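Encoded as structure tokens, the following chain is the form predicted on its own, with no partner shown.
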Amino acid sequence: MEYIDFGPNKTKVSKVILGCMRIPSKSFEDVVSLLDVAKDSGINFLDIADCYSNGKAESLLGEALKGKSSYRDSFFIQSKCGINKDDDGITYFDFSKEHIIKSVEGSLKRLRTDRLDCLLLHRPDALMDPAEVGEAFNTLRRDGKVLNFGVSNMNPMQIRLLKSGLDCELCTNQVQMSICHTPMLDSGFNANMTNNASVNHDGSILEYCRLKKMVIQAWSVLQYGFFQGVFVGSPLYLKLNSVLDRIATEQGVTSQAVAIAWVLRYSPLMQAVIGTTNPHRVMACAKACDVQLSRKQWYELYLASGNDLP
């Protein structure tokens, strides 16, 4: 496993993150075993959100962490807030001070901890007041309830607007990225072109984060589309899987590890969120940091997924 410095305190965190969205489908014993395997594999970063299964994911993770009390300090815990689902079945985004603080207090209670190591704002709220968000962050930081802050799925202008009201750093931006989901790269490759790939949908998120030294956290690193399926082993991506399998055999790892290594190769400040609840797959994915992809191999994989270069 490899580690990067995270936040102002430069906390050492693993490049591979264990995403806990799907743990409600598992038993308490299964989740404890999953944490055991993650720790043994060098993963010390857990990602979750208050909206995952309406809080059940946080509650189960909290029970597992309490079951092994030493594990709270073994893991860097990141949760997210901002997606509000009310009793009328309406989902909306809410960055109000009241909602942010209430959400964090709920997360802390469910996770059975006194702090979040990092809090992300989950989706952009068009109605946000940056100063109000800043007040919420200052309160949470002052009370020791949140140590670091970041965002998820935000473009550079949204981040700049948000930062205008903050007194603290935004440490990370969590965005969707995989070999089969590359719009953030495509527009850069096709600059000054008139094809579809040249359309810049996001204002150069990746470049902005690198300039500002924000950690880029990639989610759905093994998925294509918006949760449409896993591309590893899929008949929809025969050419890509042929290249993945070849490199995996050469380096003595799984194709999943190679696919994750492709994401991590982009920048030194990269993390990859894996969502599997299978302990064997966690161990396999953790070996992504053992994979050394050459520049040629990185581009070969990009092209094998169906992309073109000018």
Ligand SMILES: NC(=O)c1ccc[n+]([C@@H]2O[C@H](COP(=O)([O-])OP(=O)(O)OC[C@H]3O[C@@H](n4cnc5c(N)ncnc54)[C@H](OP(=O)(O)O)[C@@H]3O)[C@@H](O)[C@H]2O)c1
Second form
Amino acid sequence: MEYIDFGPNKTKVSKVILGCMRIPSKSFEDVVSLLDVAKDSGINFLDIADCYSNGKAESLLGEALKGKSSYRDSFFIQSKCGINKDDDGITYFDFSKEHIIKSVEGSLKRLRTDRLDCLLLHRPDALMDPAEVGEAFNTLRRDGKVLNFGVSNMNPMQIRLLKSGLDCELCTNQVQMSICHTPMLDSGFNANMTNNASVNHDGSILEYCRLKKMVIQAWSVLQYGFFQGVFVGSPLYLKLNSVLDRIATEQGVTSQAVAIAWVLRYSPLMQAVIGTTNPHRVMACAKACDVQLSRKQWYELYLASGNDLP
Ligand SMILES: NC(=O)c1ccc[n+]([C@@H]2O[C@H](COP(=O)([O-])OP(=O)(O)OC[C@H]3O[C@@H](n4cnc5c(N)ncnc54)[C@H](OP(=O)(O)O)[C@@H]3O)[C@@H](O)[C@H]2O)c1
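Can you return the structure of this protein in the form predicted in complex with the named molecule rather than the form predicted on its own?
Full complex below, order starting with the chain above.
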């Protein structure tokens, strides 16, 4: 496992993060095993959100963490807020001070902890008042309830607008990225052209994060589309899988480790949020840091997933 410095306190965190969105399909014992394996594999960072299965994911993780007293301090716990799911079925985004603070209090209760190591704003709220978010963050920081802050799925102008009201650093931006989900890269390769790939959907968010030294956390590192499926082993991606398999065999790891290594190779300040609930796969994914991808191999994988270069 490799580690990077995270946030103003330069906390050493693993480049591979265990995402806990899918744990509600598992039993308490399964989740404890998942944490055991993650820890043994060098993973010390957990990602979750208040809205995953309406809080059930946080509750289950909280129970599992409570089971072993040392586990709370073994893991850097990051949760998210800002997606409001009301009882009438309407889902909307909410960065009001009241919602942010209430959400964190709910997360702390469910996770059975006194602090979040990081809080992300989950998806941009068009109605946000940056100064109000700043007040919420200051209150949470002052009370020791949240130690670091970040965002998710935001473009550079949204981050700049938000920052205008904040007194604290935004340490990370969590965005969707995999070999089979590359719009953030495609537009850069096709700058100043008129093909579909040249369309810049995100305001050059990757470059912005690198300039600002924000950690880029990639979610759904093994999925194509928006949760359409896993590309590793999929007959839809035969060419990609043959390159993944070849590199995996050469380096003595699995194809999913190579696919995750491809994401991590993008920049030194990258983390990959894996979502498997299978302990064997956690071990296999954690090996991504052992893979050395040359520049040529990185581009070969990009092309094998169906992309072109000008
Ligand atoms: N910020 C955001 O908006 C956002 C959005 C979505 C997700 N996330 C975060 O990102 C995390 C990861 O997302 P994800 O679950 O979509 O990631 P993923 O790692 O790309 O996908 C994991 C899913 O793929 C399945 N899978 C099938 N074959 C696999 C294989 N060979 N290796 C590994 N997994 C395989 C897993 O099933 P098994 O469990 O059976 O292995 C699991 O259902 C989430 O837990 C969450 O923390 C954030």
